[in-house]
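Next up: a single chain in structure tokens, the form predicted alone.
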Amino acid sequence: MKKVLTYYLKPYYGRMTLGFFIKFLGTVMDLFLPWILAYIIDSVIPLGDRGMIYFYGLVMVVCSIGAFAMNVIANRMASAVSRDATRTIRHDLYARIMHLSAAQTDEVTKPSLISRLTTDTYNINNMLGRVQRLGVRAPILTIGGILITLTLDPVLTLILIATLPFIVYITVHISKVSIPLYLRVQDASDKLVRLVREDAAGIRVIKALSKTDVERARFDEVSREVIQTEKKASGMMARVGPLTGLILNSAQVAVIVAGAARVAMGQCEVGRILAFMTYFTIILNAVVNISKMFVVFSRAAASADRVMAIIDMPVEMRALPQAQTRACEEAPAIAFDHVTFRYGKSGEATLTDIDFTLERGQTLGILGDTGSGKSTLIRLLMRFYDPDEGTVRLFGQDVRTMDNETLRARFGVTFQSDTLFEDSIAENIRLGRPFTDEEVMQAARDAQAYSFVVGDKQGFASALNVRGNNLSGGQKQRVMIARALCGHPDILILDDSSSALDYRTDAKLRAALREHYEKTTKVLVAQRISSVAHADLILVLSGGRILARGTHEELLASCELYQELYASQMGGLAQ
């Protein structure tokens, strides 16, 4: 919450002692009117003089007017500051959020981020604009309401005054208590959010199967939980409320009978008991207030502590000083010295003593079972991690040396699970990147995606669902390919992004690669023997090693694992 406090709010320190001026002004004037009203009764009426009465009258008139005017304005202005600070969290959040590394963004989980993203910049947005409504207004209300009491009657005023201590203990003491209680609420938000991802990205399997009585139980246990610990946290805030107006209206029945006393033995007016009896509700309204603030703010605590953890996360995967390893065009275009790598930096390593070379313009093919570690293989790659033992060479270079724009700018990539945006074709392919509409148009066509994309769907400019839902299986991954082939990237990387195309779709696809990507380097990691079997450079992964490697003829010779799946593939043909 400091750093929100200090460094985000920082910039707007000057309009918010603005806004808390206008808000100062327009307070006063609220705390003006039941002391000219106890002026009036007690002094101005007494004397008979319509005129004086009626220029207290339009006194009040203009004080109400101002305090209106003023409140107002203050208001909005605390409503934009709170919404600006709010916009660059929540842009420097998305910014970091975007640059985590993929160790990091695992630790976190991303139904986290996205709470994070959501719900706990929108706590922090309500209390920056509470704070600044309530943060002025009921303090000054309290605080002036009990100096504008001692004018009227210092006796009465010092029950008033008796009563504080004991509100500020309860109100600090609970907040202190409620703070880990909502870091709790925002976990368990984090569990619903997650499961509530899941389920929807999985509703069709979770319809066919007929588990939709397992999930809703699953749903129903994590809202429980949420249920649970929002309930104990907002228990112990709603405790707040109830006692500090308990020991307010105690003071105020003393107040009652104390003055009821001093009016009897002619010891105060009734015009001044009417106004205190006026400033104590005044008082009354704003420690209430105060309390809710404290709500409020305990929970944006627990939000601030949260976002900020993301913010202030270390970089992870910066470039490495150049040594000895700079990029060379002569070098091979992929090298894996001797890796070995594992998720978590503990437990059994999901690759290990990886070694290998690839030439420009060759074609790498993985093959392995589910497990094998495929796809870590290109995470590494990519620098989405680093390697615990070993070297990741690009063109000769360490990738540890690369900045990851630079690194990543060589790739063209589909992966495993990719996405479709809610957007057009055409920006789908594009995503952004500077690719004229020819290039595009030219990627769908290696892709084999152009004729169903000028035929059924009437043009690269037609919108697509989100995740690309109006697009069958195939259709989605030929559109991800084209996007990984627009630019004609030095390397490409296809991640099983066949798996749902035809045999002639995928052998239509791989004489494009051939015919029009003779000097892109290709890695291609499926299930189809049929898939790699042209490349220069075949590697049998199992159980995180290389069990065999070498050309499509080779292994037929050699490796009895391929034998099988060649066999299981072609109906029985290895011989």
The other form holds:
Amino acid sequence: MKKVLTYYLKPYYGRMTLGFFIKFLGTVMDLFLPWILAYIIDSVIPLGDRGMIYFYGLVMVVCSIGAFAMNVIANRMASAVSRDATRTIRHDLYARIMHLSAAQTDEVTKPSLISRLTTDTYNINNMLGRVQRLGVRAPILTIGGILITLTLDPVLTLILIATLPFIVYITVHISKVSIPLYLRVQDASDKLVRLVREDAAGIRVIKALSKTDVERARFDEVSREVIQTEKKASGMMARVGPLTGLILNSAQVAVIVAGAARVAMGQCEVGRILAFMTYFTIILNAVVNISKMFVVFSRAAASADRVMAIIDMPVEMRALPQAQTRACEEAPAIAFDHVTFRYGKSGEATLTDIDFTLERGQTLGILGDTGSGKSTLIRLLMRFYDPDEGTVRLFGQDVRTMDNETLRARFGVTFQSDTLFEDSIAENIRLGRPFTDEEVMQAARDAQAYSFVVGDKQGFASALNVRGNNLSGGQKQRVMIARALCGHPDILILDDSSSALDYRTDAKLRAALREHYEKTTKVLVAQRISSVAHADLILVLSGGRILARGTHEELLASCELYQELYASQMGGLAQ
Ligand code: ADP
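Other form of same protein, the form predicted together with adenosine-5'-diphosphate (ADP), not the form predicted alone:
Starting with the chain above, the whole complex follows.
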């Protein structure tokens, strides 16, 4: 929270001071209204001078309008400041999220990042607005109100003052207890968002396997957790209002009883008692507002901590100083040098002793069961993670010494969980990179996407739905392959991309790769032998280790698993 106040609000200190000043004037005017009323009743009316009565009446009207106008202006300024400051916070948070390392994203989880970017920044915005709107007004109303009531009737004011410590104790104590509760509410709703996202993404399979009841039960459980933590937190906060109300109302009764006695004894006038009661209400409202401000503040403090925890995360995966390694034309395109890697820093290694080289323009095939570490190998190659042991080199240079932009610009890639965006087909292929229309079309041709794209009336300008849901699985895959091919990258990675393609299209794609992407080094991750049979080097992965390596012929001759796979897949093909 400190950073929000001292860093993000700093540029607005000037505007805030002006806003506070306007608010101050408006509040002071508000504060004097009951006092003028008391003066009219007790001092002006008894004189019977109509002119004076009208004059003070007019003063009251001017004060009311002035107070209203100034409050509106100050509130608008406050909203502008909180909106602008929150925008900067959200912007910084977004930029930081985009540059988190894959390990950091794993640690925080995506739904939590989303709720930090949405709910938490909203809470901060809400707090900044409210504190500016009430932070000056409520204390002035409370303190100024007490000062004026002191001039009206010091004895009655004592009753009022005696009640305030109780109210302050209640608000401060309860908000202290509530901060950790709100943190738990936020964590629970992160979990809920995670589940909803998962279910929404997998709604078809959930329905197809009649798992709706199971999912509903899972949802109910998480939802109950949210409700229970929220209930605890809001139950705690809900005590503030009634408790302060109870105390203030009791005090008000005491004031009325004591006030009536004092009027009867001739120690005080009726107008003063009337004004006193009005101040009492004003002070009551102000104190309740201060307590509400504590609620908003405690929520926002928890949110600010969650947001700043991300913004202040250390930058990982920086490029190391270029020691001995530099990119060099003759070096192999890809070299894994005894690489071992584990997700998290404990547990079993996901990849163990991966060691191979691939020359420029060659094709690498990676085969293996699901979970054998194929995608992880790609992630290390693109430096989403750093290996625990060994080195990954690209054109002779340790990938850790390359800055991420330069490194990733050399790749064209489709991942297993890739997605299409709600945009035109051309833009989905181009993805913000400076490729010409001709390059985009060529990529589509090579990816075997051209015919179905131009078959549509709008061709490359056709709009895709969210995630490309208006295309078939195979069509989506082809657009994504076109995206990877676009601009003839140095290294092309197709991670299980041909799985949704029929054999004929897959073969055509392979032919196009051979013909037009001679210089491109290709890495093909596949389940099907036919997709990698032509590769210069095939790695068979099992349990994160290289079980066997060689060309198709070599593996057929030597690797039992490969022979089995071949027999089953070729059998399937023949049928
Ligand atoms: P493949 O691509 O061969 O199916 P992966 O490389 O995706 O296999 O996964 C290899 C193993 O690493 C699996 O056991 C998987 O559960 C684990 N794994 C993958 N990604 C992560 C991650 N982000 N955090 C922790 N474990 C992971």
